[in-house]
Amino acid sequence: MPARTLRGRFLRPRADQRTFDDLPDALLISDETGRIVSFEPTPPGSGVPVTLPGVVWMPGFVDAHVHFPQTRVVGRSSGGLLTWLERTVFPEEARFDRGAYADEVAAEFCKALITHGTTTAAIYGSSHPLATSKLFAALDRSNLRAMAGLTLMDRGAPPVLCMPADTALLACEALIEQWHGVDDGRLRFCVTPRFAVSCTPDLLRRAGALAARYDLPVQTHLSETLDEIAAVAQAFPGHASYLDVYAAFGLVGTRTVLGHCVHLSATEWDALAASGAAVAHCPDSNAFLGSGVMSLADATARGVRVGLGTDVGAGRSFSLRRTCAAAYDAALSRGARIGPDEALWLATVGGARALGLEAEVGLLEPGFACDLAAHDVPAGLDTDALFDHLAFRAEVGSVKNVYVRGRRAV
């Protein structure tokens, strides 16, 4: 049944500030649709009992770029980004032809997000049909909301991973019928080609031209590593610049988002700042793998959507609390401090922005969907020092309640 009345502390973010008032006695109402109908301080005599004592309320996560065929390889160094997806990634990936193998990690996968308070995910499925479309079952069972897609390939991976483009394009079409716009668009199919080293030129004008005709969402990877810009340079000669490549095949505009962007010229940023696309800064993975740091301030300067990644397998942790800490350390290494408080603003309302869902999730706003969380926290912390635990405390304490639109996610 939809959670009807919550009553606790609340971190509520700010539409205009990347931050949050903190209210530590607010009444939370919603319909039976799910949907916010009122938010306020508790009024004097209320009969209403806390709901949880000892936690605080806040949207629930909104993690940008995660990697589902990565769940169980979290973790496992085997060297950057080419090396480690030859080494490490996919031969993991390759297992999931295997229905059975894929339904097993979909659950876990699906665990693993309401564990750390992630209400929503974009996603990169598998680029097998059946273990996506598991993918997007599991998410279905379990009250989640997401963006997924299956992940084209058609060259520089092994054979079992790779799809020639009328077989893969087949494929979206059926999952797109079959899955995009459940639940009143609870779940959503995304375009996603690997990125531009695994994908022929035919391969990615149609995956755009997909994209066009359903107006779907875009999801792929963007300037994560020096080597990796390099490859697609010879795959792609001719083109300005790596943005560009995707540019030219229709797949970057408003439902676009971009992870990573690691190394952007300041042309570069002005390109993406104007096709209106997004990116999922994710931090952890770019240290974990030796890539670089991403620009936070770049991207802000220009008015860039910018949400917070996880990327599992190469980030170390389904935790956007964890994120949040390297999104600090990340912004701290380039001269561009940011508090704990824009950071979380970033791994919620951000996140909302970034996949076009800022007018359903993030804010807890009236009309907008209770998509919550519930944090367990200590006892007696100021404002400042609750910014401080939830960004870089992540080890401790557990996630007690997770909704979405006011249903307990499961």
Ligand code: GUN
The other form holds:
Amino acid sequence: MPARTLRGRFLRPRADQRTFDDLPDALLISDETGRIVSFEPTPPGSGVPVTLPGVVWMPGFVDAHVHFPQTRVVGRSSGGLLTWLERTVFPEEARFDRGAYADEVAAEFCKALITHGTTTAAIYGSSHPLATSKLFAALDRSNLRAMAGLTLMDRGAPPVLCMPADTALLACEALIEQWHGVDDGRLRFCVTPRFAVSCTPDLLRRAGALAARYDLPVQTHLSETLDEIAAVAQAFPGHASYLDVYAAFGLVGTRTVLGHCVHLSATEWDALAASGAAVAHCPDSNAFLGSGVMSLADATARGVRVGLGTDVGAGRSFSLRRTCAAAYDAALSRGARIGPDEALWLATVGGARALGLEAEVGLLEPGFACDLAAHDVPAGLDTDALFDHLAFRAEVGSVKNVYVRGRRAV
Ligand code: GUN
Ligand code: FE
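Pass me the form predicted together with the named molecule as well; I've looked at the form predicted on its own already.
Now the complete complex, all chains and molecules, led by this one.
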């Protein structure tokens, strides 16, 4: 792996504030392991040429919630969550019983992440083990960083998407064996029960036990829509809350990422915060399906870690820049304005911390991985205009060089 020296304009995230320092001319040096060795304003007379004129470098985006087998149904509207799952999502996800189809889409999926400047993703794989293995293989070849899992369902979906707990857990073990920890932890397996509606208590219990046995991250959906919450209350009577259903099966802890969290009471936010779980905020998806608007302020006030998720295919784009705009809109509509820099910070450092990668990803400091993307930007933007441009003009400009641990993502 080549050691790299990059010179140019950088947005360097702050560790303790949701913003960035704008360094108009800085030099970033990484070693042959892809770790940052030094990063500082370019010293006078350095003699290093500007690496790519016209770009701003920033940490690669972290997509904290995205569905691989929905790549080809992005932007397909058919109703609210449960109707959309039935009409749009399940028929498409059923196609992944063919390995060749999964192969094709996995290549498209990885390409979409890279072309939007995303270097890390928390991915809901297929419900088919072979297709999920093909996803891992494509991520490996692409040099992306990811955690991904077999999407677990044993009820509430067409039979081709459901797998009995016994078989599903064996398939998870095989995937763990093959993919968990590959390339020094660049790829990780994540226990991924789809949501309580599509899992029996037995499946949830075993998923929780699997996560504990292998010390794995967990991802699932929580309180996205009112219909869904009603269905969970009916299927799991006797629990204090939707969160409590997952907690009862050992699925909630500091390694858990909960998608959506739109309809939580203050008490539920308190319980979530106390559990140490993180949130994947998916504001574009929430708008598209009419799910509601998550209260970012409730998470922030309690110190809950938050990342941003495109939630493709309910999210209409693989672009975390678009998700930043949606997060801004969502916050405004709840009367709790955030800045575009805060949204961009959540899409980078926030996501890295939500996914448990805080020691390696997000910040641009010595010791951190050289996970970067170069965004084309118009000349002459001051710092505020640059934040606005990145968050609100996602359609302008392209992403140039994307690196994970200093290696090109392809
Ligand atoms: N809840 C359960 N499955 C899904 C899904 O695929 N997308 C979204 N947005 N919510 C879900
Ligand atoms: Fe989702």
